[in-house]
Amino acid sequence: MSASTTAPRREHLPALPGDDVRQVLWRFADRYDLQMLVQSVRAVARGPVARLVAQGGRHTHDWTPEKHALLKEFDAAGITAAYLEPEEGGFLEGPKNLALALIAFELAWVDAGAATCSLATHLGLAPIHERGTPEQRRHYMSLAAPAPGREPKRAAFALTEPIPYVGVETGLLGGKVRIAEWPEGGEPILEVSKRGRFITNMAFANFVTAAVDSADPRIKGSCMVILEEDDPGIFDRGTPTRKLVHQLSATNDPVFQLRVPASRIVGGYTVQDGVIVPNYDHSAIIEAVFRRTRVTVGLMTSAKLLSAIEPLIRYHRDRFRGAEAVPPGSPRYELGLQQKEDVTHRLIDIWAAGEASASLGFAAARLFDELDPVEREKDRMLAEQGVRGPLAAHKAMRKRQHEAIEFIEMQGHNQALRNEERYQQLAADPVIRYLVLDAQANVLCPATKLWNTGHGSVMMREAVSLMGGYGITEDCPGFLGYKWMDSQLEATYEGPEAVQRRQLSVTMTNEVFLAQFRNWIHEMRQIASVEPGTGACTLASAMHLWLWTLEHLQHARDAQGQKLYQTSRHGVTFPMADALCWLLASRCQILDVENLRREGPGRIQQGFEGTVQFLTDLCHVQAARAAGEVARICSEIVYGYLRHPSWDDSPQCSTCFEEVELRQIESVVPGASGFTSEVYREDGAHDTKAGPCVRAPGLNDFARLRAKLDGCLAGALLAKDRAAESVQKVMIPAALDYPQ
């Protein structure tokens, strides 16, 4: 064979990616703080954590001394005062999305009780860091960080109430506050009484931030309540909660009747005509919390997903080692499951699915990072200009809507074909720039948490099944039975996948996301052009369908004359709520290898060629996982609605031909009857089926990308083959590195 004709050595995978690999990835290469911030998390993830989890420290529901110590193990490691900023007793400068993201990440690799444990804290905090008056951050985040001689005050977020009253209904609220007193000339005491439910935290917090509604007339709408252990009255921290998951957090259904003055009040408030009118509702406050940390909790499930990984290859590798017919160096002993394809293939599932939750994920929190000085610059520019209140602002920013269009339109042009004066006006305008970004954060952070814990917890069911009957053993290496019971709690966190769906069926349609969305199919045209190995082409086709139909449904009806895509319509907007979080999920996987792919070289120094290739054949598996559910998606929808024509329906058959009339077709055009199943015979009997196929004027186009997008799947299981293969040849350590 000449050598024009043998073809190119391939490299494999040599070890599982390593922190130099993922610092690239993941976009934090350069920042030193965040890689000595992942060492000193994993110290305490894989040590004292670890430890407590293999003693059986998840087997009680009470908060025991043992789990206590972690506190002080998270403040040693800097995990307490992450959140914080420097002259409050921090040590990160700038927005901390992508650093409590990592925290998250390296702790729930091994337990994700532990993880939420630590940022509940923060968690309790975020109303007072978001909308907290300039007095109430200054002193409750100061308070908060460790120091020495003094244990940091621990806080709690308190919104759920209990069952059987509300549930998780964030909206309506049972926990009350009335005026107690109110001095002439001085501040007013409120009254605050609350039950809470599920509040993590709850058996150490030493402050509360409650969400309560107004039971005076005096006191308008709902507001959020700083708490504090000391306050006169009842703070009663409650019965552990019996979970059968995420056993190292602290998880109470507390009692407060409490009296505290209203500058306790997350935001301060206004006095008008003797009606104590908070500055946020306790909806703002919320709103502007979990669109950060509900990101956080995504990545909880997708660190479990990747840390089942080297558990599963040595567990499949070690199957038949031992046993005296399997001698060493044979096949079955090196390979053991590995021998058979289905163990490999369903382990490429996992890891791919793994790497694309996480790459969405903790591309979510790089926006937010972005987002975080933006919007404190809009709002300075908004407040210079005279908008004021929430509502002021929204139609203000309506109003600049069509600019954030043209400079999203103007972004996908080529730059010599656009008008840079009016591009680089647009780009330095804070308020342009925000918009451009809260639209994608919209639609980013509810995707995050509910592709990642939805879809996680179902791939680490798959995990668990390819440990065998070992994956349900407490002694089972990576804790995997744990992690899989911990992914159905993480699923509910901060709304369950009803609220996440809901959101973006709204936030999904807003034409600033709409416009990017259409760049985003272009970029990865672009990049299936340089690197057609990473199927960023099937995603492409894949995005376009999506966006066909959603523009679809907007005009569209049923059979019965009803509009698909409205509020109510959940059969409607939740599913393209999911195949849109399948196909952004992909696409920031393909995006991170194609940054490895730019930027390692020059960073990894072994095994470069062997990683990237890996990665890239995980993107187009993933990447053709996404495309089938989004085409039967959009295929259920766009055709389901439709009613199926019957044989006595004329209008409907108009296409039908009589037996007799075909074979005069066949004698003058032959084969042409191949062409048409739609016959009556002579007797006037027909096929045996429903009725005729069904032919939907104005679905021409749909059928066209739909069968595009099927020809795009072309090479995908190629690349899972390469990639089983890399499997079956990757190094591993000798032993697993938790717990120690």
Contents of the next structure:
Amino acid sequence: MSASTTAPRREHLPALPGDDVRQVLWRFADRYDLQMLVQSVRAVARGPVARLVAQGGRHTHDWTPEKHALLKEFDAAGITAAYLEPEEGGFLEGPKNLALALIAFELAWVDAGAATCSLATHLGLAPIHERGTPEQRRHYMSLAAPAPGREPKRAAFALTEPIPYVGVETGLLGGKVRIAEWPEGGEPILEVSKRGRFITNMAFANFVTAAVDSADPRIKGSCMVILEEDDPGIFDRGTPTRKLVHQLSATNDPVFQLRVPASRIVGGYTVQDGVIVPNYDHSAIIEAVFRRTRVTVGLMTSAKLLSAIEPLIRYHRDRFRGAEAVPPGSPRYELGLQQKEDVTHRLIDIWAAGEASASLGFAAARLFDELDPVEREKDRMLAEQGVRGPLAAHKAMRKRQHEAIEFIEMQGHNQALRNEERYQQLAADPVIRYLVLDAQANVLCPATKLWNTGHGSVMMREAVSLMGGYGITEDCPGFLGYKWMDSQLEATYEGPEAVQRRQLSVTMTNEVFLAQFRNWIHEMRQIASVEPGTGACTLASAMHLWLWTLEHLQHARDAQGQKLYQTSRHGVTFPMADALCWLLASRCQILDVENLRREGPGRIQQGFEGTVQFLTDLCHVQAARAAGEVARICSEIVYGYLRHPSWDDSPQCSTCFEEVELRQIESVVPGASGFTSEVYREDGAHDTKAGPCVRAPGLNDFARLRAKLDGCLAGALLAKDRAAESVQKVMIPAALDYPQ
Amino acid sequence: MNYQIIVCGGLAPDPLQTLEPVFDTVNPSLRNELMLPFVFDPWAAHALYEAGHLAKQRPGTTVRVVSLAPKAKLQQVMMTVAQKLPFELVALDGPGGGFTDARAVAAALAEAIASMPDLDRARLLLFGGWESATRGAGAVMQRVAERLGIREQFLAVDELSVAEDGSLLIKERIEGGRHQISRCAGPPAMLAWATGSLPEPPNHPQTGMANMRVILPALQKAKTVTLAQTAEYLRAALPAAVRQTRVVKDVPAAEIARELAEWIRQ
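What would the structure be for the form predicted in complex with the partner chain, given that what you showed me was the form predicted on its own?
Below, the chain from earlier opens the complete complex, with every other chain and molecule after it.
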């Protein structure tokens, strides 16, 4: 038997991951339509958008002609039409969530305000796209398409109102709709009054989809209506919002007082006993809209993190070049600040977080692409079965939930051992597929919005700090200071962090989701058995700990006997939601790198080994960080609501040994005192601490899982060291490619 | 009259990238060459934009691009180039960059063009870059034309217009910053373009989508080309960057300018 005395040669990351790598990671290597869209958007982002930022276009919150000119660039590059169907003037077939995610990512690489500006048009159209009548869809979507010789009509979405009305709480609508006229046998004319706040695109929008509540007994509930700039009445665009960030998007506080026909109610209406009943209330519409658009917002922050890597490396390397005392060829000249471990390690943290958040966001976008046609198919099937209305549909779906769980459990079984016929039958059922995908989407969407923007903004601050004072100047390459500030808005709009946490705290306890989560733990274990360097083992242990904690919390009570996991107990539910986000992001990152490992060799021409090795190390770093967060959160919650034992508790103190007694035992059995817990001295006093050490007999499993997880962190910092070494050696472009 | 325009165009590494030669006497290359993002050679790109412009003016004119480059790189680059204007692609899968031999490249391109089944020499306009962003030898297009038997050859072309009688008016750059205008009776002709006068067309994904329906199959059946390497390289290096700093006070601007000019002359 021969043994090698030399370690296998380690490949380093040769160059920054390019389009070929990203296409495989984010699964659009076979979608040339998306690849072209990316190139097209990139040219706009790094050209006109970057030039405008560099020229100081962000220094005013007014909508200037220079900012307005970007809209034409968006039109020409296909950004405006990307949301539309081919028959409406678009050019992309099928669902468009991934396409919009890529657009947001590319624009936000340079400026997220520009991304918001482009996406706000899609947001304005989304209520019509998701819930509009066929006539509404045909009319407004076609108007929004750029055409030769005609400017497209642009949309805005008006939900938010001045305080105290709709904002975080979307149910508190101040906007009202009443019937102005109802001619005999004719269409009712509505009078809509609404004041908006922080409404994007309002400086130039030609029509608005506005959420309003009924102020008339002849209209039931709330709805969304389409308001056009030429409608009779007041269409006041209002003053620009004095926001500090996202200055390349137009944000105003408008006022509307308009008369419109009832056919403008999004999704149509019926008349029942002389009352107009909208087919969709405003909540149903915004739920359908936001669950898709929030993903793109999350990806904006991911783009910022990844865009910061190249300027940071260049800054660190070049930091001392040109100084008389630093000759070319010296380590200080070649590596600059990269000689310091702190610099490279912190950069790795930013990079790993950026990769994980991008993986999570794109996974969510792809999931919605998969979900969209299944949802339509499910709706069709329910309609065929005579199920009408959201409540009836919800009831019908709940009845099938156990079958969805059965299907998921079968997915986790060995193919040879399961009932294949039953499995295929369930797999072919659109309702089952919908339940499975929907349960995932209801978690991935808020997780992307919450974690990508929340943790992303923390890491952007880190990126800015790694640039020193340069980071908070207008001259900072990559506009990092602007990006840091922008990320705070991304964490807020389309539902701030509390809203996402609230949603997650409900959706993550859905049994259909949890059944999938159990399979995912197994999936990570399998990956770990083949590729232990990914950190999948660490992650699986962290997932197990989180799941145990969640199940424990369902029946656990605090020291006062109050139930721990309940809606209003944000101190329990919200941190658990946060912890889940860390796990999901890390899982998606590992799955993406595994996909690259499988699919890459035929597509990546050079540097494959080094690239995969580096990205694998980033996975390990991120998995360890996620595991640490989960362990901290779970431990705090599991133990934090137990009352600390006190010396005054007689049952506890009765187990204490007297000091003299212990000395006697020690003389007979040396070392035995090590097995005792608490001691009191001859004067009856105890050690200076709060009370006896905590013992929690019912939590032994938790302690075991926690100890196992701690052990699973082995190797994580070695991975970080390797990745940091790669960062010192990686080849970067000679100059940043924007502004062009 | 409409034309059959064939544009020869290769790829070049994105000029913003760090281009570090890796020396080898027979096959020098760039460090991590195949990982670098590539662009369509800017000189050939001008030729392509001019071809598209002419095709728009002359209905029935077809534009074909013949490109010799690593196939995977070519596919990536086509994601951008295909959005500029409608064209067909004839792809040759082989080495690109600055160290290939002009003679071998020209032979491969000429063979690919000559083997086109519907080649119509009476309508043929052969376009390409006057030189390239990789090596800039300015030798490939003439060699391709010679191999195809095209005797009307124009170099450093900045403008082409078609007269009413169908003759071609061609403006070429000559020494001294001046242009020479020639009249050519008509195709076949070879025009190796300088910068032309047209801006880069904006990206248009719809055009790209239409193009990709023919470009992707062309990439799939790209013929593999091996280039005979006859040249021997003695040295490959980047231009040296020299930095000299001197702190001065109270020196007039004219004196600083004179000193700088003197330094550059050295």
